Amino acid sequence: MSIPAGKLPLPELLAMKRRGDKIVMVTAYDAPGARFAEDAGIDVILVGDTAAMVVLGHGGTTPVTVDEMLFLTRTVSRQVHRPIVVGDLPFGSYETSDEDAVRTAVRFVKEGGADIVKLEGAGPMVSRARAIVEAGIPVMGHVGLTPQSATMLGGFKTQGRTAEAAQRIVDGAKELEAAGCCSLVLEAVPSPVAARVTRELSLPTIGIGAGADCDGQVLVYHDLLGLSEGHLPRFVKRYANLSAEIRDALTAYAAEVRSGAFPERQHTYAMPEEEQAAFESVSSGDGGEHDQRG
């Protein structure tokens, strides 16, 4: 499929989701990784509080601060033309009330030139979504593993095993619809609650861990691309081992500079013969007296 030109519209998704033409996500936080996954033709970006982790090195998500995120934000907006970038609201900026999730979501927008704000979680959450909605901002939901509440879940666990807590699910993805959502994460759910909400949805829905028949796909780019060690989901496929290479290439770097090896000749400049020379001249003091006189 020829990926088009320009802004991708927000209706789109909706387009895509109709003709079962499978959503590209994925997330990035600085201008290499923004410009990088233009030109690999995604469709939508994710400058996600999984920032807190892969970039600024905290243990979850958590703590991750409005002007930190807005930055990273403000940063990929900048660098793409026809993705779509989605902001993804920190803890603590949105559910307090309506009032402070429609500030942070006009501040994701002006200063962060996001296109989509994204909140997780229903229940509760759907005023705030609703709220943001009526602002005017578009907004995308997150059902299932929530990182940001991860601590009252049980931890960073498959939601959704039993078929009480899958029609929860299903119930809080149809009020995030309801409350006027352009498009749903869908993180760490068995496939078949993930088939139903897609189904039963009109909006496009984004599996992270969640099954083959979501309309669409999203990874941590830090994970897809080997660069974060350790353990890593199951849902995780890793593309590339680049933490590797990255590491390969620092050591070579680190030898050849105590050895000597480097900078070699065609890394350094010259310069012409007679103003060595007169160079030389000067910073060897035979121009000294004569400044001296003068």
Contents of the next structure:
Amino acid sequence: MSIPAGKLPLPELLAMKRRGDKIVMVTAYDAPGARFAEDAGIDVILVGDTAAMVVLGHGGTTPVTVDEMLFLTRTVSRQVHRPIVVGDLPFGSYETSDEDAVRTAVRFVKEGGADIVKLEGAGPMVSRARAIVEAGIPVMGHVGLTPQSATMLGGFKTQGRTAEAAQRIVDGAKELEAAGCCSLVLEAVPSPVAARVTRELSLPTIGIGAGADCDGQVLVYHDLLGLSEGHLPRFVKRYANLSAEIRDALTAYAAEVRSGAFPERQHTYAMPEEEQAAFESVSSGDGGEHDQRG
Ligand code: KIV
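Given the form predicted on its own above, what does the protein look like in the form predicted together with 3-methyl-2-oxobutanoic acid?
In what comes next, the whole complex appears, and the chain from above leads the way.
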């Protein structure tokens, strides 16, 4: 695999952890979002399966298909130069066997242009991660709250709140590191659990609802920009309120079209005066002799 000039090299994430430089990751699903993220100096763009919810309007992440995710991943990866692009393997595309996992991961690299793929869970998924790494594709793990298995986890709930559950998360994280994962998302776990994983593992951890001790942070694009509506998890910080701005703009546009205030002269095209005069002096020439339809 050749690395395009300007692309943030993957080992740099590890170097950032060692230097104590925070890694910034955000999700993106389309060309403008990808360009905005690159312009803002984001290090890693995750084309997350949250697309199912924030782009496609499903109630959870499980319905999104491989083809839908590939379409979005390709759209993002062809827009950006420096950020590392992570393709999120959707539910049902890797759990069934190591072979299926490798086959799907290869598609995300070949067809989606992803630099890394992400999968959820430890336990049996450790073998999937190892198989993908052995196929030469970098893998980002994801433990704690894993939305694809939210039903099994009893809903979208904080994970690792008992000492035993916390230890299971630490053990799973260590197994994923041993399998060759290059980084790890920690979602909705108490900060002491994330701090321990971050301290005890050499790979960089990226937190979402996992406290300030992680090596980096990730938020969903629509959540941080105020494009998501309804209940938001406690870990979301809104940096803008774009829903309100978009609604206001569309309402103003509708009102101006209805009142005739839009379009104005500067939004319309003119023709040379003599051409217009010639055009207006001739009748349309149909003479009313066309066939009557309808
Ligand atoms: O799909 C996604 O957006 C994610 C993040 C929440 C980490 O997995």
